[in-house]
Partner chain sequence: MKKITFPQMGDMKIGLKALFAELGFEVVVPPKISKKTLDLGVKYGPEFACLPLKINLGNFIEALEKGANVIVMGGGCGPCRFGYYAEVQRAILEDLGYCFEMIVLEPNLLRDYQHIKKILGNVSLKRLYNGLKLALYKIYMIDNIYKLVLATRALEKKKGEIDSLYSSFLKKIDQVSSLKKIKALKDEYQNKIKENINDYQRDERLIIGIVGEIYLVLEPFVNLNIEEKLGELGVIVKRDIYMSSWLSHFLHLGNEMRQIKKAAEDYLDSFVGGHGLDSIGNTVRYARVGYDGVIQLAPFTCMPEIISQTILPSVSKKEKIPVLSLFFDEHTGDAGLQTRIEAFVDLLMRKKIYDGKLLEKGINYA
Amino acid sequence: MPRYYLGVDVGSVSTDIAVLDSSMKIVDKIYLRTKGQPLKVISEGINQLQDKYDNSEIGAVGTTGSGRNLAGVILGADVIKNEITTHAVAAVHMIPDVKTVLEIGGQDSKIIIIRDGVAVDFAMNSVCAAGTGSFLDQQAARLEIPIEEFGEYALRAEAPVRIAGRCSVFAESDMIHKQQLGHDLPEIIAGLSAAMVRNYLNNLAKGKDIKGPIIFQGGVAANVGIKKAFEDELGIDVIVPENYNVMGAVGAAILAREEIARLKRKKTSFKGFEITDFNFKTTSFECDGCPNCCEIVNIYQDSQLIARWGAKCPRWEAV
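Structure of this chain only, please, in the form predicted on its own.
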């Protein structure tokens, strides 16, 4: 009898896995650095669950994130959804009357406006590194401060300095300039936190109807300095849920369960924890069939081609 539902969020910085029980309570979660090797990290995560759960206990599997299609093929996902949908579903699951979701991950950031439990507006920034977790990681490393303590430094500031936050290059240059002027690190880090939040609100959230309750999720939600900067700018409490760093995976698991129920399927498509025994490989080539020059991506399980995507026409649909 299925007892658990699996959600997998494969991002460019982290790969998150959440296991939910039949009451949609999180019973297990895994956070791994992707390190540019999603195939290896997915297998590593599934391998960690292999000794805890039996295949027959898994009722459904959902995938999300920038690597959602790859993860979906490898795992045999029942549903594959984008990050906006899964983060919104998870937020509503945690706080049913949530109206705004602020999400900042390793390489992108999002804002989702929710009304009556439904996402009605959103924006996503996946181009600029300013204001993302990877930029904070870089600055923490440069200042030789553990990233886990970065936010605490900001809270110690008595008079934060102003940092230019529209561009990561300018922000770093400005931070170095303020260091050379003799400002203390807490003042500089608090200034950086405020700059990141101003950049987020003035660009990504521009024109959005931000109302409470507000949830802040994604890896950067662990940074108490950024949370305080949001609260200072918005003038309202910001809620960081307990499982802020695996919300996408949680949403994917919930949607997978709903998909199985909607289709009245009795069995999941999950390939089983034995997928860690297989060798997966990705290859690609440029199609020369027309001026589009599509990059065609092939996914192999051992020597068998199991998926292909990237074409703008049906030429390569057959697998």
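Mind pulling up the form predicted together with the partner chain next to the form predicted on its own we just looked at?
Below: the lone chain, stripped of partners and molecules.
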């Protein structure tokens, strides 16, 4: 009897898995670093669940994140959804009257405006990495502070210094100049948090109607310094849900269950936990059919080709 629903979010920085029970409560969650090897990390995550659950107990599987298509073909997902929709769905699930979702992940950040439980507007950063987790990671590494403690440092600041937030290159050189003048680390880190929040609100939230309840999710929501900077700037309390770092996966699991119900399908297309026994491999080549030189990617399960993408024309369509 299916009792559990699986959501998998393969992002640039982390791969998250959430297992929900039939009342849509989270019973298991896994948070792994993707480290540029999504295939290996998906297997690793599924492997951790293999002993706890039986194939027949899984009612539906959904994937999301920038690696959603890859994860989808490997797992046999019932639904493959973009990360904006899954984050919105999960936020509404956690806090039904939520009106604004702030989400900051590794490579991108987004804002979603929700009214009456439905997303009505969203924005996602496009060409700039200044307001994302990767930049914070980089700065933490440069200052030799573990990323987990980065936020605490900001809270200790008495008088934050001003850091330029328009661009990560400007921000870094501004930080270095302030350091060399003798400012304390907490002051600088608090300044950086404020700059990041300013950049986010200027870039993404421009012209958007930000109302409470506000929910803050994604990996960066762990950073108490950024949370406080948002609260200071917006003048409203910001809620960080308990499962802030697996919200995409939660949304994917909820949507997968809905999809099975909507199509009135009896059975999930989940391939089973045994997929970890297979050897998944990707190969790529440059097509020489025309000057587009498309980079074609092949996904193999052992020696069988299970998916192929990257082409602009139908030449390589048939698998």
